[in-house]
Structures are given as structure tokens and as C-alpha cells.
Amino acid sequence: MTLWAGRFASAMDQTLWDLSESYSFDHVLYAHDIEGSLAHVAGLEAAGLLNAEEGATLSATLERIRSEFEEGTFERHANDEDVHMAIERRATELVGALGAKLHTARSRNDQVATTLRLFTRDALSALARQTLELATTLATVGERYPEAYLPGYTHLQRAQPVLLSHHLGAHAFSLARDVDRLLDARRRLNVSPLGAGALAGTSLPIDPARTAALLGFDEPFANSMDAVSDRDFVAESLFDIALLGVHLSRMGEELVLWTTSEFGFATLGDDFTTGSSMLPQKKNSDVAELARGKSGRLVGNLTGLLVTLKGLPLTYNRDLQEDKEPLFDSVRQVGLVLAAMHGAYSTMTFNVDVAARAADDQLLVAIDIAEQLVTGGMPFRQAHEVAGSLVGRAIREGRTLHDVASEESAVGDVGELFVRGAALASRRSPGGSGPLAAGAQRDRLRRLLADLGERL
């Protein structure tokens, strides 16, 4: 028998039950549902709908049920459609008719919305913490190799030399934005739906502000219909996670490239790589490939929910049951990727000499030749053309750019431009990739990460 069977003359058909039940995945909400129910009991007691003894008994019963879940002894019954029904059913088993008072002045609609907000709030906090840890690790790895540099790329073609700390810092700043978004979404969702009932509130004398405060929400709902139908916070969380996944995918793509024999810039620790079932020599950067691959799944979860939400009339519709699995999946998957990428970077060895040789490619000095001409008063577009023509001659004639440029009287003395590391050192502008800008950038990144830590 279901908890809402009074209206019906026959039991639910098995095919509909199989379609409807959600306990198989929403049981993970048990702690948050119990947290919401404890606050609800306190609210019912304050409203005079439960006496002190009843309130204490129900609260103790809910704590017992929490322990059963935590110890793995909670038994689902055949008619437990979801975790919310299961907990209420168990409370009624334990304390009889008093357990049936647990749902006073409450609907599954506001109950589920409250539980899911509590879960999402905790999940976003945990993901923000993991993301911040990864950003901090990137900063630490850069500081471990303070003088290491490599080619920066556009269109996956060598462009200009950059410090490793600058390159990793670029990822750290993007992850910091992810942390900021996660925390901002956490702030925006922190509104309590409890007390909205099915959609229109209740005639009973409850105080939604009281239960909101007990649950750590910033405020109670303003509109009961909005409270039970709103899943913006799930969509926003899935977007933030999907964008975080895109950033992790970009990082993964670079690690895949860096660890190939063709690039050879980095080597991952054995504990974060895999082998081949056939080829004994292989050391595969699967961690980076999976980080790249999971991003499609995260984007798909977001897209699927948006399509589900787009045509729903107010207020609650059963379609909203489809909000949980994509959220649970995205939270879990991105958490796994964050942990694994943290380990990958922590164990990474950067091959300083290999990367430096690639970054000292003479063709990367072309922009410095152009800028030297600009310093002498030549318009940049003309200087760009002169430098480009020198590069073209060097390639066609099979000579070094240094030799070709040295023959061009209009360019002047280019000897110092081709000294190893000179092209990197010349990037002096604030926020740039050279050593002179590195200290200020490092300090700014550390301050940003510390500020985010404070917000957490």
C-alpha cells in the first residue's frame, strides 16, 4: 500500500511502478531528507501541532532511522516508492500513529524540493573545495619549476615561449572562476521551500522562516508555487559543473599531448597511468583522456535537464523526478575527475630541457624582431611584414632565422634576441608570460585562492 492510496480502488500496475519508483537512485538523499524532517518536526512543535513529548519522540525516531541507513541495516519495503516515503513508513512502523503526524503541513512537493536543495548545497561546497585544491596544486607545481618554460600555442602551432607557472596559472585562474560560480550558485539556491506544501501553502499555523533558519537557509520562499516548481538551481549547478568539466577536458587534452613521445614535455607518475593489454612498452595517460571524455557526459546531463524543464506548466509535474539522476551523476563524475587530476599533476615530472628546446625554436623570435623594428619607429604592420619575409626566406633557403635576420640592415643587431631564453624574458608587460611579470601574477593568484578559501 502506498502512502497516498486512499483515493484509489486498485493498486498501481507493475509497469507504472517500475517507471515511477525512484528509491533505487534517490536513497542517497536519506541524510538530507532526515535533516529537513527534523527541522519540520521542530516547526510543528513550535506551531503547537506536536507537543514536546511527541516532538522529542519523532526526532529520536528520525535519528534512529539515520543510523539504520548509515549502518546499512535499513530495509526497503516493496511499496517504498522513494526515500521520502521509505523514511515516513519506517517512522510509522517504529512509533505508530505518531509517525503519521510527520507529514502534517507538508507535501512531498516541498519536502523533495527542500531535500534536493540541501543535497545540492553540500555538493556544491564539496566540489568547490576540490576545485580549489586542484587550482592550488597547479600553482604549487608551477612554483616547483620556477624557471621552466615551454612553447605557448595558438592553433596548436608554436607561438611564443611562456613560463610553465604562467601556463598552469592560466588553468588555475579558470578553475578559480569555477569555484566562484559554484559558490555563487550555492548562495542563490539557499532559499527554503519547506512550508510551501503541494503548491499553495497550508491553513495550519506553521512558520517557514523558523524552519528555514534551522536548516541554514538564508530565507524562506516568497511564492509557494515557485518554491515547489523551481529547478533553476539544479540547471545552474549542472551548467557550472559542465563548464568545470570543459576546463578539466582542456587540461586533460594538454596532458595527453605533453606526455606523448612527440612532445615529451611531461611524464605522469606510474600510479596515474595505465598500460596496454598487448603492447608492453605502453604508458598511457588514461587519467587525462577520461577527464576529456567525461566532459561530454556532463554537458549531456545539463542539456537533458533543460529539455525536460522547458515545457512544464506550474507547478509540480512528475517530470521533475528527472532532475536527480543527472545531478547525482554529474556531481559524482566531476568529483572523480577532480580527484584524479589532482593526483596526476601532483605526480607529474616536467621535462624542463625538452620543453625549453622546443620553446627556443628560432622562429618564435619573429615577433621580437617586429617589436624591435617598432621600437625604432616603424609602424607595426610594416614591421610584421618585414619579420614575416625574413621567416619565409629562412624556411625557403633552409637557413636559420638568426642568419637571415643578421643580413637585413633595416633590422639592426638581432644577436641578443636569439640568446636562449631572451624571447621569454622580453615579455615584460603586466600579466604577461615573462619572469618579470611572474611574481605579481603568482601573488595575485595566491590571494585569489585564499579569498575563495575564506568564502568556502
Given for the second form:
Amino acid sequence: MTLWAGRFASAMDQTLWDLSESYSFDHVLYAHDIEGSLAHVAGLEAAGLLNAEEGATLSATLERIRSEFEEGTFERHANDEDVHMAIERRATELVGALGAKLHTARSRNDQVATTLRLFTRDALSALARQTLELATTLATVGERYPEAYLPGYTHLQRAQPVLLSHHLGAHAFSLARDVDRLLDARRRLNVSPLGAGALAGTSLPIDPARTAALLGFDEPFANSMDAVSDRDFVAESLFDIALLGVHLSRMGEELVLWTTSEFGFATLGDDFTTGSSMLPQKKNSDVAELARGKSGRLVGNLTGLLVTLKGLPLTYNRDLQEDKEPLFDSVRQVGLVLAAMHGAYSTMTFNVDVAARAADDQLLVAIDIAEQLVTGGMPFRQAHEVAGSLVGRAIREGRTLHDVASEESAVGDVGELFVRGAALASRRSPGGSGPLAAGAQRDRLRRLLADLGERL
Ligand code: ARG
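Same protein, the form predicted in complex with arginine this time rather than the form predicted alone?
Expanding to the full complex; the earlier chain stays at the top.
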């Protein structure tokens, strides 16, 4: 018998049951549901709806049910539609009529919203921490190779030399924004829906501010209808995770390229690579490919939820039950990617010489020739054309850019420009890719990461 059987003459058809039960996936919410219920019991007691003894018994019962879940001995009954009803059913089984008081002045609508906010708050904290760890690792890898450099690319064509720390710092800064976003979402979701009831509050003398404070929420809901129908916090979390996933995907794509024989800039540790079932020589960067591949479902989870929400009339509709699986999936999957990418970067070897050779490509000095002409007073457009024609000539004549440029009197002495590493060293403008700008950037990144750490 379901907990609402009083209203109906016949039992629910099995097909509807299969469609509507959510215990199979929402049982992971047990700890957060019990946390919410403990606060609710305290609230009922304060409101005089439970006496002190009843409150103590119910709280102890909830703690006992929590242990049953933790120990794996909690048994789902055939009629337990979701985790919330399973816990209430078990409480009633354990303490009889008193268990049946647990749901006083509460609906599953405010209960579910409360539980899911508590779950999401913890999940966002954990993901923010993991993301911050990865950003910190990227900064550390950069510092481990302070002089390493590689070509920076636009259109995946070699453009200008950049320090490795500068390149990895670019990813670290984007991950830092992800941490910031996750923490922002956490702050915004920290409003308690408990006490909104089914949609309109209750005639019973509860105090939502009291339970909000007990649960560590910043404030109680202002509007009961909004409280039970709002899933913005799920959508926002899914967006933050999807964008984080997109960043991880781009990093993954880059690691795939870097570890090819063609690039050869990096080698992943053996413990972060996979072999081939057929080809004995293969060392595959599956970790990076999965970081890239997982992003698809993270975006899909966001899109799916937004479509679910878009046509819903106020207030609670059963459609809202569809908020859970995408959220659980995104939280879990991005957590897996963060952990594995953290390991991949921590154990990666950067092949300093290979990358430097690629960055020492003479054609990358073309911009320095143009900028030397600019220093001599030539308008940049004209300087660009002179340097471009030197590049064209070098390629056509099969000679080095250095040789061709040396013959061009307008350019002056080019010797210095072609010294190994000069094109990197001359990128000295603030925030630029050369060693002169590196220190300030490193300090700024470290400060940013420390500030985010404080906010965790
Ligand atoms: N499992 C449901 C959910 O996740 C519980 C809420 C059911 N509420 C209701 N009024 N039928 O949304």
C-alpha cells in the first residue's frame, strides 16, 4: 500500500509504477533527506507539534535509518516510490504512530526541493575543490619547467612562441573561473524551501527561518510557490558543469595532440595510458579522449533539463522528478574526469627539446621583423607587408628567413632577432608569453587560486 492509498479504490498499475518510481536512482539522496528531516523534526518540536520526547525518538529513529543505509542493510519495500517515502515508511515501521507524525506540515514537494538543494550544495563544494586542485596542478607543472616553451597556435598553425607555464596558465585561469562559478551557484542555491508545504504553506505554526538556519541555509524562501517549483539551481549547476566539461574537453584535445608522434610535446605516464588489444606498440591517451568525450553528455544533461523546465506551469509537476538523473550523472562524470586529468597532468613528462625545436621555427620571427621596422618608424601595415614578402621569398627560394631578411636593408640588423629564444624573450608586454611577464602572472594566478581556496 502506498502512503496515499486512502484516496484510491484500486492499486496503481505496474506500468505507471515503473514509469514513476524514482527510488532506483534517488536513493543516493538518503543522507540529505535525513538531514532535512532532522531539522524538520526540530522545527515541529519548536512549534509544539511534537513534544520533547517525541522529537528525541523521531530523531534517533532517523539516525538509525541513516546507519542502515550506511551499512547497506536498509531494505526497500515494494511500495517505496522514492527515497523520501522509503525513509518515512521505515520510521513508521520502527516507531509506529509517531513515525506518521514526521510528515506534519510538510509535503514531498518542499521536502524534495530541500533535499536536492542540500545534495547540490555538497556536490558543488566537492567539484569546486577538485577543479581548484587541477588548476593548482597546472600551475605547478608550469613551474616545474620554468624555461620550457612551445609554439603557441592560432588556427592550429604555429603563431608565436610561448612559455609552457603561460600555456598551462591559460587553462588554469579558465578553471579558476569555473571554481568561481561553482561557488557562486552554491551561494545562490543556499535558500531553504522547507516549510513551503505542497505549494502554499500551512495552517500549522512552523517557522521556516528556524529550519533554514539549522540546515545552514542563508535564509528561508520568500514565496512558497517559487520554493517548490524552482529548479534554477539545478540548471545553473548543470551549466557550470557543462562549461567546466567543455574546458576539460579542450584540454583533453590538446593532450591528444601533444602525445601524438607528430607533435611529441608530451608523454603521459604509463599509469595514465592504455594499450591496444591488437597493436603491441600502441600507447593511447584514452584519458584525454574521455575528457573530450564526456563533455557531450554534460551539455546534453543541461539541454535536457532546460527543455523539461520550459513548459511547466506553477508549481510542482511530476516532470520535475526528471531533474535528478542529469544532475547525478553530470556531478559524477565531471568528478571522474577531474580526478583522472589531475593524475594525467601530475605524471606527464613535457618533452622540452621537441617543443622548443618546433617553437624555434624561423618563420615565427616574422612578427619580430615587422615590429623592428615599426620601432624604426614604419607604419605597421607597411611593416607587415615587408616582413610578409620576406617570408614569401624565403619559402619560394627555399632559403631561411634569416638569410633573406639579412639582405633587406630597410630591416636593419636582424642577427639579434634570430638568436634562439629571442622571439620568446621579446614577448614582454604585461600578460604576454615571455619570461619577463611570467613572474607577475604566476603571482597573480597563485593569488587567485589562494583566494578561491579561502572561499571553499
Ligand atoms: N520523487 C518525486 C520527485 O523527485 C517526489 C515528489 C513527488 N511529489 C508529488 N507531489 N507527487 O519529484
